[in-house]
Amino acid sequence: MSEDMLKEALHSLKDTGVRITPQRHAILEYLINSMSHPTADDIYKALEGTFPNMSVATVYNNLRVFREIGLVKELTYGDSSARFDFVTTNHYHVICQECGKIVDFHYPGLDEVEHFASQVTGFNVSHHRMEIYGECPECSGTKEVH
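Is it possible to get the structure of the chain by itself, in the form predicted on its own?
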């Protein structure tokens, strides 16, 4: 599955005229395979052994390109570092208030909320974001999901 996602993402890059460098390929592959919603620094640390000449700025620049094309979403929550999520389907996030872990949460789209907000306010609504906060099982000392 992730191999197909990588091929499709690389095809999207080629279609928009973005050159596929080994660093871009590796960053994209890392994002697709990562379920942890990594920061740019996390990505840099994971790949620095393979690409010793790659800088954190290279990672940020590539993430910006991916964001502009629509391959990744930049997640910003409060004062913490931005995290990056490879765009697969519309989904929401559950965030641990203790350790900052972010987990994808699939729920039927709340498109009716956007429509209602548009009707009530007159806004031309483009999108919405929902976040759920709590403690992950590791931080709360439980291993079950409630």
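Next up, the form predicted together with another copy of the chain in place of the form predicted on its own?
If you are looking for partners or other molecules, they are not here, because only the chain is given.
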């Protein structure tokens, strides 16, 4: 299945006239197989074994290309560096404030809030962003008294 996603992604590249380079292939592959939400540096470090000469600019450049095509979403939290999520289905994130873990979850959507905001502000609403903060089970567990 992740094979198919990669194939489809490469097809998207071709469709958009974006050349398929070994670096792009590897970054895409990493994003698809990574169940985490890596930073540019995560990706850079993960691939430096296979591409000892790859520039960090290449990672950033390609992540931008992928974002513009719609293959990945850029997640910007308060912390220093942006994270990247290979786009599959629409979903939200729950973030652990202790360990930084990011967990996907699905929810019907918040059309109602969008409509409300549009009504009350006169904005032409295009989308929204929402995420939940808290403590993951593991981090909550370590604090329990026995």
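Between two forms, the rigid core is the largest collection of C-alphas that superpose within 1.5 Å. Nothing here was measured: the structure is a model prediction, and the numbers come from that model. Residue numbers count along the first chain shown, from 1.
J.: Using a rigid core alignment, state whether the CA of L110 is displaced by 2 Å or more between these two forms.
T.: Yes, L110 moves 2 Å or more.
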